[in-house]
Amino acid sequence: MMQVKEKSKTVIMDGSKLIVESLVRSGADVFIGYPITPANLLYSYSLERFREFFAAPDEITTLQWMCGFSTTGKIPVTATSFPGYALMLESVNMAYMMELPMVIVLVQRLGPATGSATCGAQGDLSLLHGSISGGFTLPVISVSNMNDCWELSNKAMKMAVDLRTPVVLLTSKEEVMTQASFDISQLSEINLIERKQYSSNETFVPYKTEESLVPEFLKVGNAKHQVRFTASTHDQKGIIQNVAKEAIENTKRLEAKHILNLNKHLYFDYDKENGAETLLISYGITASASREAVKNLRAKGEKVSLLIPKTLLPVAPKYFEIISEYKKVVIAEENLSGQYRKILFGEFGNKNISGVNGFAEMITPAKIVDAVLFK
């Protein structure tokens, strides 16, 4: 177990250990998984740290077991990469519809298909954007450095509990497997995530909501109330209703609750330079190169600001508020087509929006500098 808040204590550390330790301290109850590169360290560390650990026979079973544990009031965690997540997808939709809190750590690697398990990438964001049938938003939080591995793991779990939803913590191979010198004394204390359950004597209505649009949770197996978790289109009582008005409104609420509560779970870094007309946007592993590129540009006398979104989905209106202040926007991400750029600005964007992209290679600060200076 790691200690925090000591005098300076530099150790050799990887992001996997920080993520696992943070989730355990946040109160996550059980890890369920099937080993896959490059998420192996998350799997092995979880075996050591979680009170309950289940080795599933495959990724489909993993998510089914997670759904079962979640209905009993436990918060399950898994870690996977693209091939595993692809197998989980139907059950992710099931958990989303049943409103079951859980955290999925997705470690990106080069695709398509099995691709290269030992080459990192940022290629899964389009998949996550389209994970839920009907275009509903699956919450995605992205780490951008070692400290994020610690703090945002806690935030991802809080989001899952508060909104009753699966949440994806998005990482990449280099972020979770690379060993680096890190001062663990700078880590903040992790707060245990509070989990409330329905406690009224009135009849429990499983999907009834108030202003937050998030229904109160009640685990199965209690002796006082009947509890339903329903994956098909259903009304507030959890009764399958096909396309009846109440059932459709209840389904539309699943998207609305994420949008309504977005600002409570909005995380980003914004390094604004007065007088800058250019904004650099980056996330995940490429954010490190972008931070370095901004230092180099400013050393040359160039004015540039930097936005690092960490809550990637739902897309926050706040990001567009920031973007509107700049004449030129450059988005750096390690994929072939500019996935986040297209999510933000559509397939064709506009003349003031450009990207710097990499495939099968990490983007260097020099490449980002060239993209920002290009007229």
Given for the second form:
Amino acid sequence: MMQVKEKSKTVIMDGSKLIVESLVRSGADVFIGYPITPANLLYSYSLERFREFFAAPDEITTLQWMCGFSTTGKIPVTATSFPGYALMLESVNMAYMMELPMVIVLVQRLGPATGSATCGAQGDLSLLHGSISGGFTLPVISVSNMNDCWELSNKAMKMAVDLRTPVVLLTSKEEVMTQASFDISQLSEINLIERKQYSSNETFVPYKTEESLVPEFLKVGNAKHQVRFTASTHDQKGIIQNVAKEAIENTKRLEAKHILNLNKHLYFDYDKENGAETLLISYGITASASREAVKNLRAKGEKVSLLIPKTLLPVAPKYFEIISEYKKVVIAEENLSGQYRKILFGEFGNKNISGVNGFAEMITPAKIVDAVLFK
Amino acid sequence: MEKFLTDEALPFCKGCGHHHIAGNTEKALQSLGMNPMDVILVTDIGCHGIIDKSFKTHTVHGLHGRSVALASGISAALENPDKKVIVFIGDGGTTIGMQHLFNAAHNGFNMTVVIHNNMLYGMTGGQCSEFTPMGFKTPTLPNGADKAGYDICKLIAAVDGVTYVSRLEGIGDFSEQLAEAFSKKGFSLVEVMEICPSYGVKSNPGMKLSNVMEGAGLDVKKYADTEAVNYKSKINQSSNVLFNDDDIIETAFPSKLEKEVRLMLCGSAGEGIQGAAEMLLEAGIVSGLNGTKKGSYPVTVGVGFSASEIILSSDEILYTGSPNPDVICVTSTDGLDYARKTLTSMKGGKLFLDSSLTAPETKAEVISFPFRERGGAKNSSMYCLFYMLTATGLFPMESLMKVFSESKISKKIDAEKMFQSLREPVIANETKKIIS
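To test you: the structure above is the form predicted alone. What is the structure of the form predicted in complex with the partner chain?
Complete assembly follows, chain above in first position.
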């Protein structure tokens, strides 16, 4: 029997709308932000949609207010672009150290500095990779199309809550501002993300953990147990220590919890073609050009596989498993020097690994096709 | 009586006024009958900030200068107004994050800020802060400051939204004054004056705190004591979903378009380019096509070029860039400048150009028409859109008419007059195409 397909419901959509609606349905409590191009739509939709909305006077204040909200058990969201994120950086480290869940939607635009506000880019991944001092991983989830804006906003928040961490949802101007016909009947149900609080009568030890390496959460201001948060190196009780062994172990745990739990938060598309010797890797806005390039190559009888990583950081061992099946790897991303390529393969690279890069313009499918066919 | 401090010795240098602030804070909270679990102590960076471990309250220890902003978030988020948020910050932290104090006061966030003002940065070697009084010496100012420091009490008291501001000398029992500040709703601030025994005393031997204060005009008094301005966050009771079935666009007049078509509309800000492009996208969807639309414009909203790229296709659209458009509409000089590079690289296609403009070298077919003259600058994009659709037949005109007549712009543009005008022959350019 034929499956009855739901009648399509086409609307004019943009990625910002999907992200905000999905985050609210996921249970995000409050939007705090300072408007910046090209994240403005996220800001204005949030004003309309979030139950609580705070207009902060700048991005440092934004992140500090978010941290304050997060200590009380509320999940804050912001949206910004590089200049704003740069100001947030110290406070992002604070949130990371305090283990405060929050979602930062980073909309990439052309840099350096204020660059060109209305031009898209994929230039901030290296910065995100090195955001946390000491070699720790800040989780980064990247959308690759409209549907990802819906699905992955929910997943980013789930990761933030489950792992008690700030999570960056990485997008770019074209992904959140371009309007398109979109069938909303295909959207999945968004589940409210469950948030647990410490409920035992035993003394609460703020940074004590069990197997998951993620401490149980308890909000400040609760009437039963003392809660401590601190940005400085601290022991399980949340008391500042210099380099005492227990405190350093606690800090190292911040990386370990991300690695241990990575597979629960691993999202990617792998379009494998049997017999292909070349793997194309792409993410974000360039993923669409890559999908079209693969379609065109296959139409010409060329064999090629496509990997679109969405959990960009931490880098998953699974990606290297996939990569090891191929003789040649091409990585397409819209920045000057191949940021994800360097994260995966280092500065030195390898003759079988090449990049397709672009700056101040979207990478075309034709350019990707040429790189895949290049011998 | 509830204890707010542990029995451990406080972590400060001998003779430091921070001892007095901690002890008086405990006494003040006790006098108000509070429970440690009702208090959230937020501390800044500096010697005072290592007090956390000595307090039995909730404690949050953040970054240098940011504690008031952090406490603002906590205060705004707390649903129980009886909880007390107290911020401990130094004069150094206040110098760094002064804007956060003004902002918190302006918003009337419910908290008490206790500034530990020892007139220099104690933890980083005793350099001066912007609170160092004239003539006061520090290790970095051996000859003394040559300017007066800020009078934070006067400054904060001037903020609309503040509840309570006072200054006191941090000696002896000042728990009553602290209790008064703690008992206020809204934003309150107490500046407690001290001398740092490690750097202040050594750099200014024999100097008395009261003399420094007197010399600097830092009076011990209340600077503000008003009724609280109750802070209200923006609670969005309606929280409308951002899209629903009301937004659905049904296919009404199917298009026969078989290949993908990429279009660019280029003109000037304020002349309806983005509106025309949105209408083109929606009309394409009414014709059963998939479509994308993106805008390009400088950061200034009301001046310069405005351009839009639209893709219409019967297939799924993956790549949304438009390196080789099939159709370009140009209605102003700004638009022409924006489109020039694209036009010169075009290998075919059509250019619909306002007849006031001169086409650059292009292999596109150039179709001139006086859109600006016939429709006026503001409506030139819309005139051009209708003209272009008639000439290209990308999809049925009924689709565009449907979207147009349901839009606000139909109240401003008389459709009949527009069609009439688009049909009228172009006198000066009799060889150009004329709409039939």
